[in-house]
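Only one chain is shown below, in structure tokens, and it's the form predicted on its own.
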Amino acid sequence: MDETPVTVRAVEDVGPETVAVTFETPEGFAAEPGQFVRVVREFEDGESEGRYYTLSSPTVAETFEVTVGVDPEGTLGPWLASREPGDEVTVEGPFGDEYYQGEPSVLVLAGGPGVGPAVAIAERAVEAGAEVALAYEDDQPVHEPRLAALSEAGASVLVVSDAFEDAVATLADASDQAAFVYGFSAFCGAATDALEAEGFDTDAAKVESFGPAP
């Protein structure tokens, strides 16, 4: 989908300095959990600023969601957090090849903002009847109600602030799990090393790096 105005349905606080923004799905938009979109802010002087956000909703049939970290010194995050239902925001996409494709057993590793696509994939996989394990590293976790709901639905969920490789070792089963990794580049490197230590073919892992941590 080329740059298209979409309508904001809701903006919800989901953790420290983090909001989930829900948009109404425009006609022709199709995406899978793990893909991402480009959100564009257009300024009055004709300039614009765009940033990529990975989907944090398991489906996009009627609405789709992105999870946004709100840096008080930033421009796009605070602007998105201040949107009201009915506002229009320009969105382009989806992009990305590292998404859920119906795998029957998944291990999802998330660091920091990677929790958005992690919960989306886990929810979609649980709904499909897959075996789901999720390890999430963050000093200030977000989307905690959704993580708790996943656990109640039968997923194995570990939220840690350190010793992430131990969490991976607890949940990993290289014999049948498809591995997904989302987060900043340093986290993705460490998570891939942890997978390799557990016998995973890391070339087959679906890894989406968000670049260096700010």
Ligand SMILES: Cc1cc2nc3c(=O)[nH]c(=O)nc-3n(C[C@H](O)[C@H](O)[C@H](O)COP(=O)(O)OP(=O)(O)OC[C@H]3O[C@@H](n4cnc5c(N)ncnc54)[C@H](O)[C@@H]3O)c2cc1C
Given for the second form:
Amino acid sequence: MDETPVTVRAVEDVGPETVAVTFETPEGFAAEPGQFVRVVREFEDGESEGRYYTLSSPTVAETFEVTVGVDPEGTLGPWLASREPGDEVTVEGPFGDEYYQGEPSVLVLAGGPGVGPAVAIAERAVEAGAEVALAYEDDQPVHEPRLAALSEAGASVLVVSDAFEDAVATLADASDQAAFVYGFSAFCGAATDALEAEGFDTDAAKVESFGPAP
Ligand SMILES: Cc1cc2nc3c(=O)[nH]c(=O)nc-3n(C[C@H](O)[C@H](O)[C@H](O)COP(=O)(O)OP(=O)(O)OC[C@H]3O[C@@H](n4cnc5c(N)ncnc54)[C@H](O)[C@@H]3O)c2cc1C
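Given the form predicted on its own above, I would also like to look at the protein as it appears in the form predicted together with the ligand.
Time for the whole complex; same chain goes first.
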């Protein structure tokens, strides 16, 4: 969709300096976990700034969610975190080709706010009866209840603060899994190297970089 006002349903703290923002799904909006939207902040002087946020809900039926790592010095992060239910925010999209397409066995690698699409894809894949492995690197993990629920539902979930390549080695099965990678660019590079070391065809991996880390 082109730039469209959407209504905020909820803003929830999901861990240190991280919020999940739930929007009411506008008429005709369709998107898959792993795709992203552009959220626009309009200023009183008529200027505007847009940033990209990746879906962190497994579907977009009725509502959809994005998970925002809030840099206190940022332009959109703190502003999004202070939205209230009922506020309208301009959203455009979806964008992106690196999304879940029903693969029967997945290995999802996430760094920092990449955990948003990771939990969304894992939940969608578990619901579809797929085999799910998820490795998440963060000093201060977020979305812990959803990660725990995924484990309980049968997914293999590892949350680490370092030695990420060891977590990948523990979960990887290059003969079987489709690989997904989400996070800032340095994380995506390291995660792709870890996949290559485990014998994955990294050209076939779905990798979405969030750009340089702040
Ligand atoms: C495809 C894609 C998907 C993404 N998905 C997500 C997601 O799901 N969740 C998520 O949290 N993020 C995601 N991002 C990142 C997100 O779009 C923003 O970049 C991020 O939230 C920071 O935006 P901000 O406006 O809050 O901060 P910004 O205003 O961009 O500032 C970030 C930091 O840079 C500093 N800074 C800004 N300008 C300068 C300058 N000129 N010189 C020096 N320092 C400067 C600021 O002080 C601040 O510390 C994604 C990005 C891409 C490209």
